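There is one chain below, alone, in structure tokens, taken in the form predicted on its own.
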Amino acid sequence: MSVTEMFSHIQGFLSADQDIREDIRKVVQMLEQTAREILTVLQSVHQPSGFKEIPSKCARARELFCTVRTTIADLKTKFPMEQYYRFHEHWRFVLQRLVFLATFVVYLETEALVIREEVAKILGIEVVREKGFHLDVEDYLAGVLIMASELSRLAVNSVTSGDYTRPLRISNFINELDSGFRLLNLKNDPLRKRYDGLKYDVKKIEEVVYDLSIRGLTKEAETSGGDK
């Protein structure tokens, strides 16, 4: 094979690779659009009347996750599955955002942390690497940490809305989450940096609870909760 033929062959390989990446980008853009729509739906829970609308907003978000599953099914056809990690960077960010949205929906519904297997089911992907398009542990954890930041914001807005029991429950949940992350030996630099943000979320929520406490609103919340 001549040098010219060799480089022509390489160019063909590069062109095919670029075509795959362009196809992937188009589908990922659709995923990003749906993720923005889900986020817009869920953002309304931060409004004064938002807590009453949580069931309907979560139901609407789950409807949009149907679109997510369809789009991811299309994405799976755009590249050889054995080359998953070669193209992983294209959808890593949006996948983490979708994990955040899925965990946030489940928290709003149950006030519990959803397991990775259930998140994968919501997104229509696998958990086991060998089965193809899957949810990495790192991507799952990154999404959970984004959700923690959203809960710190929800704690503040709960007080504004006159809901004094929710920040206490959020505080307990976030402290349990922080304890869980402390058990992990995080070697993934981006994930470790994101975990550092959890410390600020814990502190922010503790300040909210402390403010409620010195104003005597935690006792009032506990009393009203007990009456219920």
The other form holds:
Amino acid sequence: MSVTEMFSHIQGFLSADQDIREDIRKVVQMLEQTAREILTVLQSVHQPSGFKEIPSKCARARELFCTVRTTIADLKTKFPMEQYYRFHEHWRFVLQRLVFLATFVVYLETEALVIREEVAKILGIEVVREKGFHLDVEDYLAGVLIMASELSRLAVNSVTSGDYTRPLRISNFINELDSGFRLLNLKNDPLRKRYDGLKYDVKKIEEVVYDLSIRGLTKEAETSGGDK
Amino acid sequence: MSVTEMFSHIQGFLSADQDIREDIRKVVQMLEQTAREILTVLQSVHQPSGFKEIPSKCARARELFCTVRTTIADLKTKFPMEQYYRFHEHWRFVLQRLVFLATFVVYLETEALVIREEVAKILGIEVVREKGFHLDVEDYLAGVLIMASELSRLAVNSVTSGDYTRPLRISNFINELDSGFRLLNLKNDPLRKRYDGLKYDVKKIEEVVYDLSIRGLTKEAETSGGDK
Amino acid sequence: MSVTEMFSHIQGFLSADQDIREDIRKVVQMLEQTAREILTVLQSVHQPSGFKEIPSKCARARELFCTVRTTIADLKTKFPMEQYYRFHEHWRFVLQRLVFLATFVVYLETEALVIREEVAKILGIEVVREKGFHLDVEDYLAGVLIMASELSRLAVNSVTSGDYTRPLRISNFINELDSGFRLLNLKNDPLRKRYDGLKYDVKKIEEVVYDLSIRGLTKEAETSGGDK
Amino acid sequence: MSVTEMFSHIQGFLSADQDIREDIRKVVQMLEQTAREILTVLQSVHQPSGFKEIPSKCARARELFCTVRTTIADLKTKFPMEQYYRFHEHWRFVLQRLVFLATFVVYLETEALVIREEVAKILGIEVVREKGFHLDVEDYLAGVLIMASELSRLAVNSVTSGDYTRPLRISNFINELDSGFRLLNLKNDPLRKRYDGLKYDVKKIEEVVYDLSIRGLTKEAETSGGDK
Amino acid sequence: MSVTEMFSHIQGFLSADQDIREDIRKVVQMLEQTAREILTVLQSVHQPSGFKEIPSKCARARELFCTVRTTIADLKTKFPMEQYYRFHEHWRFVLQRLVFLATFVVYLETEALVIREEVAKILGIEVVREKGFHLDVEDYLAGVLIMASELSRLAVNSVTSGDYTRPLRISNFINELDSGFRLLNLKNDPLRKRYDGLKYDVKKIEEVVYDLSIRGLTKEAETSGGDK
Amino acid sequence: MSVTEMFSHIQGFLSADQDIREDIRKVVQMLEQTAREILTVLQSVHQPSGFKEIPSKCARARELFCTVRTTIADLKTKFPMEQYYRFHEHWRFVLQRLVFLATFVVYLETEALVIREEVAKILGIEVVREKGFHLDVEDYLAGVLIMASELSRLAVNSVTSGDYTRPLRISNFINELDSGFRLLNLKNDPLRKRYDGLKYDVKKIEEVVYDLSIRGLTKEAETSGGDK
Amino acid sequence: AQDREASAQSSSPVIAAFKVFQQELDTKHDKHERLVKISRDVTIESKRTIFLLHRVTSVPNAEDILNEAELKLDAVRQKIGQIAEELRGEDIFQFHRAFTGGIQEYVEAASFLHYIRHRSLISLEEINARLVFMKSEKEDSEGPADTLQPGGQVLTFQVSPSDYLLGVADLTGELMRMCISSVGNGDIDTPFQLSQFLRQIHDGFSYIGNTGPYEVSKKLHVLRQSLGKVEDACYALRVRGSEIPKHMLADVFSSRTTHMEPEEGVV
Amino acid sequence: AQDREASAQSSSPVIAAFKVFQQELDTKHDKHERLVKISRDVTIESKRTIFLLHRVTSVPNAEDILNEAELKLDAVRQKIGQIAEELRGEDIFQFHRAFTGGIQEYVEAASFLHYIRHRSLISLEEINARLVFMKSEKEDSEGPADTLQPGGQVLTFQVSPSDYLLGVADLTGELMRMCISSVGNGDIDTPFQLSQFLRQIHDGFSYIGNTGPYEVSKKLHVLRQSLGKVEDACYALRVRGSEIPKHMLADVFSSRTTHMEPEEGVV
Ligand SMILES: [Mn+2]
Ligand SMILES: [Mn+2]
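Follow the form predicted on its own with the form predicted together with another copy of the chain, if you could.
What follows is the entire complex, opening with the chain shown before.
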């Protein structure tokens, strides 16, 4: 085989790789579009009028997750599954956003942390790497941290909307999350950085609870009977 | 044609180009000067005493926009219009500043988002590219985002000045803007980056509204008869 | 017009722009591919055996320039011509490479500097800006400078291949080029930088001629009857 | 004159120049040392206990400025005065720090902006270039901007120390400064960049005032009788 | 004096400074133009036919130096002379080029190193700093080093032109220069770097002389009677 | 111990360190001065007339090495010996130059490679680290490589001076050196880079020998009896 | 021809000398590699200790965590002992670049633990006092070290002032994180304590200024940011606390804890 | 309060889930660290092999050196076997960053040896063919690999096309060094051969252009410089050779060798 032939041969590999990446990029763009739509649906919970509509908004989001599953199913066909990490960078960002949206929907529905298995199911993917397109621990955790930040905003806006019990529940939830994260030996830089942000969310929510406490608004909430 | 002749010929092209750029630079400097003056006029709204003077300040800014129109009219004469994008970099920065100032004036006057057509009219330029010196979509959006950031500052200073209703109105306005931007599929790097900043403005304003809510200052505002 | 309508409207503009850029990028990639093929064809002149094949290689390159013209013709259809400079960055790099290849082919064929008009014809584009997709002066000059650097390599390899007259002809040609460039008052940074490299090419070729002179090889060439 | 003589002669010039620079460097190091000591003295105003001690700390800083004047007097002897700009780079940095420290001391004493003439007097130097070692406008402005940033920190720490009136006074002062700077047509890059930072200081202090306002702490301060 | 007054006052200083710099830049551009013309005149000595024309080319260059003197005389009027080093950066580059051209002309005429006093006279400036616009030692040395590099090129091209004695004379001259520079204790970074380049020029010229020696071409030159 | 005390304590360490470095720098400057003088003495061997003077020049250099030894003895007193590598950077450069000069002197005297022990003795330092100020292997090798490059220049200039046997002896010497270096596993970047340069020296000298061979000048030398 | 090379290699003093150089260079390089690897381990384990220590703000049994951290650091010290072993008889600055990263991270971890225990800055001397290692006899025992254990030998490692400073500079980042967590956990004393302590360190570093090593000046900017965050946190506590009388403040925070307890079983 | 935390830790599903995450993350991190260390070893030993191979131009017994290099590379391949072992069942791209440096250096060394032996470019397939390892049984033998050795298990390592390209790009630097040495040793064929070969690789890389990975484009500049140096060397050989008839050229160079021999004993 001459040098020229060898380079043509290698060029074959490279072109194939580029084609795959091009295909992946297109599907990922569709995922991003859907993710943005889900976000727009869920953003309305921050509006004063938004709290009553939580169930309907969550239902709407759940519908959009069908589209997500279809698109991801399409994505899976674009590359050999054992090379997941070869192309990981392409969908890592949107996958974390989708984890955030999924965990946020479930939180709004049940006020509990949805486990990785459940998120994977919502996205139509696996948990165990060997089984196929899967949800990485890091990506799951990153998505959870984005949600934590969204919850700190929700705590603030709950008060604006006159719901004084929700911040306390959020506070407990976030504290538990924080304890969980403290167990981890994070070395991975971007996740570590995101986790550092969690402290600010904890702090922000704590401040909201404090503001309610000193005004006796937490007790008021208790006595007036929680809406949940 | 000898090589020497050819290069002499080429030198003609290069000189012409450099002369045009020199001319443009001078006019752009004048635009920057006027923009700075308008900004100084409008900055006073952040002062405690500034709210009553909004109408007069806006009127003064409107006058200065006459100068802007004259200067831009001058700018248009400096280069062939179909080469707008050849020299775009020279005025892009100041144009975005001027859009910010125009949208800010109109917001102060009407508390509404001024459309691109209207901004173009204030600046004495076109919207449709084919018609001449025009206002690019990206530049319009960039200016709007600068205004959003100024509004978050205004929300803060409104409270300091004892105006407790304005932050709520700003909050609604900014939320609407945010939804609008979420419709856009931004690729363009600098604009995308600016838009990412909008999130912080939204959050900041929500926190101001929260602070008013938890202290019952929003109701106070309502009962004391809203000025709007 | 509501904010939402306005932003939907704007999204139309942005999408159109992004589509154009996507289209341009694809065509530019094809141009790059062809340019690389032409380069591979012409690189063979540096091989010992390559000199005899110059005519056939040039002919082959000329054929590939047909493809270039077709592709550029396609490129022209992708955007409104008056927005040439809006999208200039996308094809500037490959256009300079193509200019280099065209000037190199013509040099190999005729040992003369091909003027801008002729290069434009080879590429199937205009010289006068107003007439459509054109060849910018700066891009033409940049391409010429890339060729100068290739010629200094050719002078070296000519000697290795036993051709002792070519370096002298190259030396004269390059000196003429250098004088031409000295007529220009270059401001433009990247072009200026490239031009500074020309000095080294001039020096390098002078040293080749020196090596031949001191060994009496230039005379030998003369007496043995120049091939030109 | 032989080449050797000529170069020996030149070595004389170069040695003289190097000796001057060496001398300057040594004196500048001493200035930096004193500047750091003044800074350490003044930093204590950020401590909770520091406010009562402002007068004594300022007095101590004033003493150290005697050392500064002596050292600068020494510096002046190290080079011919008309070559100020030849060696400017050596002391520019420390001079700006000293301006900052001087303006900060005076601000702590009188809560007013000290003019260039006065700063020059504190440092024992001139204002008018022709008169000798002087304080350049740019260096004065740079020092003032460093102080602005220190004041934003002071506003925050004042509140922590329970002083609720100081931030309002700082806010007014900083706003005045900002208006002043807006009058300037800054070209000079490093100064321009520093000035862009002022915006953040303004915003930061406004938020402190906001926090106090919304809690009615500004009024409290007023009624309890300001200490000023 | 109010803050506003103070800043208006300062703006005066800043504007004056910017105007001066603008004026200087324009004159410096003219100097660069003339320098480029002188260079073009002198470059012809590298051409085979160029040696006989040295006297006439030098005469032509001398004429152009009249223009240089006039332009520098103009430059001197643009700023107060004691601020030479404040604006030094603006003309440093072109001044070094001019020194190179002056020393090269004199070398071509006399084959000797022209001293700083003489260069200063050719440029119509001073040597002693106190007397006005002067020629800095560093700038003089930088110009001399540029010439050394030009001489190494000249040595090469002399051989090509069949002049076998010139390289020897150049070699002696360059060796003397090198010894001279070794007397200097260079600290100054850019000059030091340039000086490091001299080593390569020395070596290059030695190799030319070697090439002549080993072929017995130096003796030939001697016996055939030096042209000098 | 308070934090302040602790930092004062550490500052003590740092000041001491800086003082040491300052002292070292001064002595190193003296070493550099002497090294430059030795170089000037030895440079004369490249001159046509220089060969006969080799013995006297070497003697003169040897005298100057006395100064070197005295200065290094002084250097040793400036820091605790077991911290050699703490300050190594300060003298590394000059030490390598001195090794070069020492090996060059000995080469000129004996045409042999002087071993590290001997160089150390000439410089008045140790070979074994534990014994005190010593000569690092890397520094020794770096110095040797500088000499190799000087020898390639000497080979060229020998021919110019009509000495046709010296290049052959240099060639053998350099080849042996090269074989030695090939035994080393160099990882250390700067030394590796220098060693790569040796190949060019080998090549250069080989070319000289070649030039002599094809002209039968090596035999001539043999028969005419070497001058050594 | 083969014997030519062979003989050349054996007979030539140049070749003989270079064979010695080869050994010397390889030995040095190998040692450098080993030190780099140990240093990486020191870094990783120190980082894990720091992570563990951050849990101290959220759990009631702080002492358990401190003990666990102490154990982890003992293991790190064993690694540093290996470094000291490698450096025995060497000029430590010759290999400084190989292990400085690990040592800085150890200083960060050790000083963090020390701060949590004692609310003070560990001194360089205290750091170094823990880096004394016993070495059971091997080869020749060089000189009569005052041995506590017969046949043993004392080996020390000295952290350089620069490495100490760089470790302490990084510590400030961890202190900032701790401050923010404390606020989140309703601890109102720690933030004020931390802000005082951080300010002292900050003032210390600005006192040193640019007279220290270059890397220190580079870290000053991050230090200043950390201080800013801590000052902002204290400010926020004060501003919010201003809304009610001081004596009620503690109650509010402690009530939070009690308020939470019943729910915990549910989750 | 202590039991509160304790109970929370044990009962909470969140905490339980995070304990699983902790293990997963630590495992991954530890594996990454181990791979980094092996990769460093691969790099060092490959570099040493390259250094050894450069001696081939100066000694007569080239075959000895080639064999020694082959042995060294066998050791390197054992290390790569350890990498393969670590990657068994993993997605290798997950840890690619950890070992890419070592693999590139191995490709450089192996292709250098191959060029010296065969004067041709080793292919990616040939590289990979040598990276097949036998593993004596341990744990469960996953699937019936077609074993040559009963109870053994086949393990392969696949160099990626990018790593191959990057290694070959670096090879060009070594080829340039070899060319310059050859000239210095009076070898007139090797430089011309090398220049042809390097030109082919250069043309190959320019054919690939910017369609390859980013790092390749970055190395193109150095490659071009190396080619320039080799072309200059060939030019110099030709120019000098031009002064005498071609058939005499070889004599001149070979005479050099004979000329040297007598002196060698003396030195
Ligand atoms: Mn840390
Ligand atoms: Mn390599």
